[in-house]
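Form predicted on its own, single chain, as structure tokens, below.
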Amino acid sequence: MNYDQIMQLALERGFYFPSCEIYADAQAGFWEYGPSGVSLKNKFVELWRREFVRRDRMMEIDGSQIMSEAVFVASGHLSSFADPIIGCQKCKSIFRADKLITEITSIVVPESADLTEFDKVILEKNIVCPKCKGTFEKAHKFNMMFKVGIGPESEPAYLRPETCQSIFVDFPRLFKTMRGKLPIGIAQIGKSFRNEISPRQSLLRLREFYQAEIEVFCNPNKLDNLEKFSEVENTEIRIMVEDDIKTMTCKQALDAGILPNKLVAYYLGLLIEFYQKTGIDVTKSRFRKLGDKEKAFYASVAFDFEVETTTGWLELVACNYRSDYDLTSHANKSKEKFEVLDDEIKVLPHVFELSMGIDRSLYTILEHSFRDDKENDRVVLSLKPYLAPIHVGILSLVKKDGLAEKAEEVFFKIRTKYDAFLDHSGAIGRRYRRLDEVGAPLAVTVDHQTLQDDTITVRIRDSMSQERIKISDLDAYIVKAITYP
């Protein structure tokens, strides 16, 4: 199994695809769901949201995408939010300097380094344009947002680089109005806009993009006082110790010092038991606590999130700890008051944020789900039930002798309560074929026998097995087989 594998799939099977594909202009960067990969992508975010929002009965808005300059003046994003490139001479081509060392060298550089560091590097190592060999010019910065221009005299504004914007300048509204307590999560899924210089392999690095990011202001001086710790205290992570990937409970890495406090130690221990929820394979994750050069700006303390893939590790979520950098910028910049009452003292609040990836987690998800069964001549996707784009297949042996239409009778009685699907074309056993490529669960076959006695036959996906059962019994199967754990 390979990235190729996945993306062939994807394209077969009505996952994603590139945009506006059928011309020659289309710009990368860009991916469209097609109706497979709507489906999976909601089922992710219902996940998402029963096992962070409304765990923790957390807050959920819907922000504007276009959002002033004064925001991203305050938050420091028009300032800091680049990209070192590098330009070849010759050819006029754009590189993105870190990754282009990188890939040629194996050297990292972090993307926060002093632009020295990319020049110098690329002299030693003589580095040249791997399109027509020529010289790069030096390394400079690029700002990665996206500008737009309001009204008929274009007033400036930009499209949001990440969904946390929103949740910070609404805070105060947000508090007062839903009688807020610290801590606090507010949460908001959506899309974000980055020009990146160098998108690639389609869901891993885009320009428009799907997050579902977690702000949790808390008071600094309570972040140890958090009693919900306990839910999470013998829960199991892979966490980077020097150089070295440990697994350890939460608690163990907390008393270790590894992690610095409860508030972070319990989100980091949340983060895990929903991927594992997913299907992930969480015995390929890390949490890895960046340097001070890889940190974002906005970030004291920062731990990525990753899973191995066949394209290397993958960063899923940037957990990171922000202080009150946000609300103090916002502040300052709107002359509006953030500080909160909190057991009737006055504090200004810090931020630890969750910043999902939802593409690259949907991407990994259907990577550690591939299985090439040679043995059965068959692709199956063992999704988790729950998130399959179909929950079961419809099928009829045949299509004559009345079972197509008993099969619509059965499919009918369904559709509204699963994702069910109506197959009479082809041979059944290709049929089947095509459901374990999607990832559906169940496949139902009307055959002769139905007319006689009202029974179905019910095949497992995994397993191959099937099962002889009542019409009238389906629905309760299928709750039982799709039901989140």
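Note that the structure is predicted; figures quoted are calculated from it, not measured. Numbering follows the first chain given and starts at 1. Compared with the form predicted in complex with the RNA:
The hinge separating the two rigid parts that rotate between the two forms falls at F142, chosen from F142, V347, D304, T311.
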Second form
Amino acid sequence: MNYDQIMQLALERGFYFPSCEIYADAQAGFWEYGPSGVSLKNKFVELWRREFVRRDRMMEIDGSQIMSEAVFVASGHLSSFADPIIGCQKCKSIFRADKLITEITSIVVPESADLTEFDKVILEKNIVCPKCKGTFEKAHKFNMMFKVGIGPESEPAYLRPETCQSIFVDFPRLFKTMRGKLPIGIAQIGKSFRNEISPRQSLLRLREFYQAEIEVFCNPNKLDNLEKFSEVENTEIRIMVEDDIKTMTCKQALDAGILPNKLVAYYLGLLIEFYQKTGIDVTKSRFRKLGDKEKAFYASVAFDFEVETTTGWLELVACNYRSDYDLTSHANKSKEKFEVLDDEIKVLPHVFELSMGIDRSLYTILEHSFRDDKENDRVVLSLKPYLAPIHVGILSLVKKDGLAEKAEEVFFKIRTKYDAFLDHSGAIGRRYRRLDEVGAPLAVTVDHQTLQDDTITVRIRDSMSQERIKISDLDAYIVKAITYP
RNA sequence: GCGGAGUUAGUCCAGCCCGGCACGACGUCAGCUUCCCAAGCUGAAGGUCGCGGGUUCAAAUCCCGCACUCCGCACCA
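Shown: the form predicted on its own; wanted: the form predicted in complex with the RNA:
Zooming out: every chain and molecule, the one shown earlier first.
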């Protein structure tokens, strides 16, 4: 169960594969989901919707992927979502300006400093290219946003680098028209785009990727006034405390001051309960509080939710307390009013966000579900049944004697309700194994007895055990097996 | 973007030094056989040898450029 095995399974079984792969100019960092991948993703998204949007009575929106320049002037992405870089005139090597200066002179010039600051220090300290001793060109910024030109005049706009900006921009309308009341979560699933310098490892670092983001708007004076916290107070989380991972309940973490308030503790509790249901091994997870240097520019407190995979610790969710950074910025830039009434008092809400990487989560689900069952000479994806790309395979034991036709009858009865897959060809054991590899939890087999008494066998993926049931009971059987928790 | 290693069928790979019809396995499809766990037999399909250029009578093979993948650096959900 390492990265290469998952990659091979993904390619062979239609989970995901490189975009535009038949052309030589295909760029790195773009991947397609195949049929199995889409089916898994849809079910993952549905689970997310159940466990966050419905459970916590959030609103869900679907915003535009291209957003106007003003949005990113206000959000800070135009100035801050960029690295200061310098290039050598001679050998063309490129360096991070701030890192190189600190490395050579120990002078700390903040990443966000004015570009002339970098040029000044480089000139004063006579910094040259560490590779060829060449002199540097002027510092410039490499912005990680994709710029697009709108209309015939190519008016500047950008592909959003995070989905949440639409939520902030839409907040005033949503709060008014949807009868909002603090605290309120607004959620969105969609694509975001970042021009990574070096995308790598398929779904783990993409230039175009799916995020599931939740922005919780709250009254900053009432962060510990949250009745629903009792729902998760005994939920156990694993959290880094001074380089050790400690297991404790949300309440314990709150009481110990490791988590800052009930609101944050509540949503971290929801998060871990969600991931438990995805089949990811949460005993291999941790929340890690980020230091000031690691945090995004908009975050005042940040916890990363990380999971151990064969590629190392992988960040699946960024949990950022963004305070009023975004609403204040957009209010100032747009002149729109973002204050709302909470108990008759006007308040500018603060924001706590759960920013989930969907692609990375799907990869982790695959890796944590992958089982190399040598005893039975098979590869099994032990996915949670409700996430399986195929719910049930419908097989005829052999193709002749009318068994294929009977299997088709069974298939036609259930095909619109479940993800079912009909298969007649080849040895029965081979067909079971193919289903095991895409994680189908059930396999129904039509045999000679079926023709006599309308019963079929149902094979359970994980145990390989079988039981015989009536065709008329199949629907109820499948519902029970694949229903969401 | 840098350093290193790579790229040949759906997958894994041989061939490359030393230029001459692209090898094998797995998988897929069809038929036979078996009739509940990747058996066997017969047959078939599947290739811009990463892309572009050069050298040559002839290039997967030699030369140049580029792209992509993987590992490290840096960046990040």
